[in-house]
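Below sits a lone chain in structure tokens, taken as the form predicted on its own.
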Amino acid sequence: MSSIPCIPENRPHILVLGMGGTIAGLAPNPGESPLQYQAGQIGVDSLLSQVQSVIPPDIKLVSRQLANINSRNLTDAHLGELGLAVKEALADPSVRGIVITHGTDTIEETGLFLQLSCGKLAHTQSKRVILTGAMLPSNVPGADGPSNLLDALRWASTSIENCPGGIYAVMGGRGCMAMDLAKRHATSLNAPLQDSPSSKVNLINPSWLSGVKAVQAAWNEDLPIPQEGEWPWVEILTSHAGAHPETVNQWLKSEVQGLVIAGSGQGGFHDAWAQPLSKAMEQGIALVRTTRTGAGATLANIPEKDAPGCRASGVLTGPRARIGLQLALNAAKQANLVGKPLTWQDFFARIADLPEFR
């Protein structure tokens, strides 16, 4: 690990994990084309140096670069390494909190993954894990990364009465539970938190905290992180006008273990897919329905009755439902290995039925 400033790692500190993304990006012509850039070009130490002069002196930092990628290229292996690093840090008494710099394109997948694999541990250890990123590369005028990073560091390190440990996100002066992240706009500076049900400017608002505590009370056991090479293969298919059965049929010949159907409206899918999806379930392929609209809940047995091998996603978007299904399939496999007769539906129900922010 490197540190800004250099301190012994056994002293109390905030751990900053770098994953790359736009916050670490560089634009070749920053004054002319700020949206033309390469993500993941500078290290997390360089990001911290941009805010070092305004970091409160009582916040001691240790940084670690896990990856430096465009987050659209996030892999299962990246998630696994990040999850293990977070679990290790949460168990370390010298770590007061954790900040993760991340690309916004897939930050919603990482947010749900960390909630499902580390959320209970973060809560019981009373530590905050804060995801943050940026919509503008680091070298353009008005770059939003430094202010987002500073907000994340402050929140991770500040003792806020009644604000529990957990997995959160901060961007654009707002915060939310990380499991509620979704990039809802292509260019807005607050895109990952825009219209997020749990997003608040005032992070210690009593009504917001009651929602946080309700979710944390319901999430009583973290799911295991799949070993490298053992992540279940799950794909997302979007139902649309003119859909062809071949879109589903081609997956029946593969080793795919789950399909997330991003359906129209309330999560319905084209009639042309009914027969091949039935065959998929007969072959043991797990099926989850969600909505392609990007908001609202997908409810069980609406608009039609769900087959036994199908589960509605609740408020999970397609990308988050995919992560949830991967972890549910793996958890069921691990449970069966130790003689617990649990199904992926048992685990996915715990995820999809978590309390909603309203």
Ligand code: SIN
The other form holds:
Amino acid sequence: MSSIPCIPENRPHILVLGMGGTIAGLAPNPGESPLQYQAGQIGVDSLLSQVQSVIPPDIKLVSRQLANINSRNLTDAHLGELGLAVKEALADPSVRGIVITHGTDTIEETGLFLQLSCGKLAHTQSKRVILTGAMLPSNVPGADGPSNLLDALRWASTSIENCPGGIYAVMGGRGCMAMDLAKRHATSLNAPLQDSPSSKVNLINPSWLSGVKAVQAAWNEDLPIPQEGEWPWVEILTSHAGAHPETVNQWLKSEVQGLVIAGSGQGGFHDAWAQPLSKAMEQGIALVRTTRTGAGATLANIPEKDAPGCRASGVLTGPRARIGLQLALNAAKQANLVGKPLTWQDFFARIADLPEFR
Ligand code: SIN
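Could you please show the structure of the form predicted in complex with the ligand, as a counterpart to the form predicted on its own just displayed?
Then the entire complex follows, led off by the chain already shown.
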């Protein structure tokens, strides 16, 4: 762990956790090909030194590099380590807030994971955890990382009137709940979009804030983080024209514990999958239906009646439904070990049925 500027870690500070991403990326020819680069090349200390001259002097920082990866390579182990680091920091009285620099490709998964595993704790400790990233690598003209990082540091450290502790994200000057940020364009500089109304980070909007408070009131217990090596294996399968039963059948021979079906339209799947998916459920594989359209909710028993046990994802996208199902399967297992007869569907319902201001 290192400090920028160097302060003892027991003094009040903002903890900055580095995960990598384009914000830490380098382009070999920044002037000519700014979009040809490698993510996760420079350390979080270097990112902080880029903004050091404009950081308000009352913000003391401690940094910690947890990973330096392209976030498409994010693993269960990375998420587990990040979740534990955030929990530890939330419980540490010397930490005032937490900033996480992260790749935008899978920031959607990490945002939901942190909400479900640490959202209640952040709220009760009145600390903000702010995820941020960038669309341009750090060494190209007009790189957006420094301003996003600065916004995140300010938001994590200032007592913006009435904005409670919680898990947030900031990109392009706008803040949202981290569970609402997702990349929605392959190349656009505005690709990480909020799925919900967002707020300018320096001007919290009351209707957005009431949505945040509704979600926080409903989220009354964090889910356990699976132990390393015990994350449930969950895959996403996309239904499409010309789908073959074999696509599902091959999973029946594996140890997969859950399948998220990214269905067409309202979350329906190809008729060729009906029988193999019934078999999957008979074998005890958990099944969640979502939509591949990228927007809108997937509702129970629409367009057809769901098979018993299959759960619709509500507003959760495929990647979010996958994280939700992993945590729900793990939570049910932990509950059963202490004699509580709860199912993954009980836990998944708490996630999928969060108030929709998104
Ligand atoms: C990544 O997700 O690590 C690369 C892309 C990005 O950060 O925008």
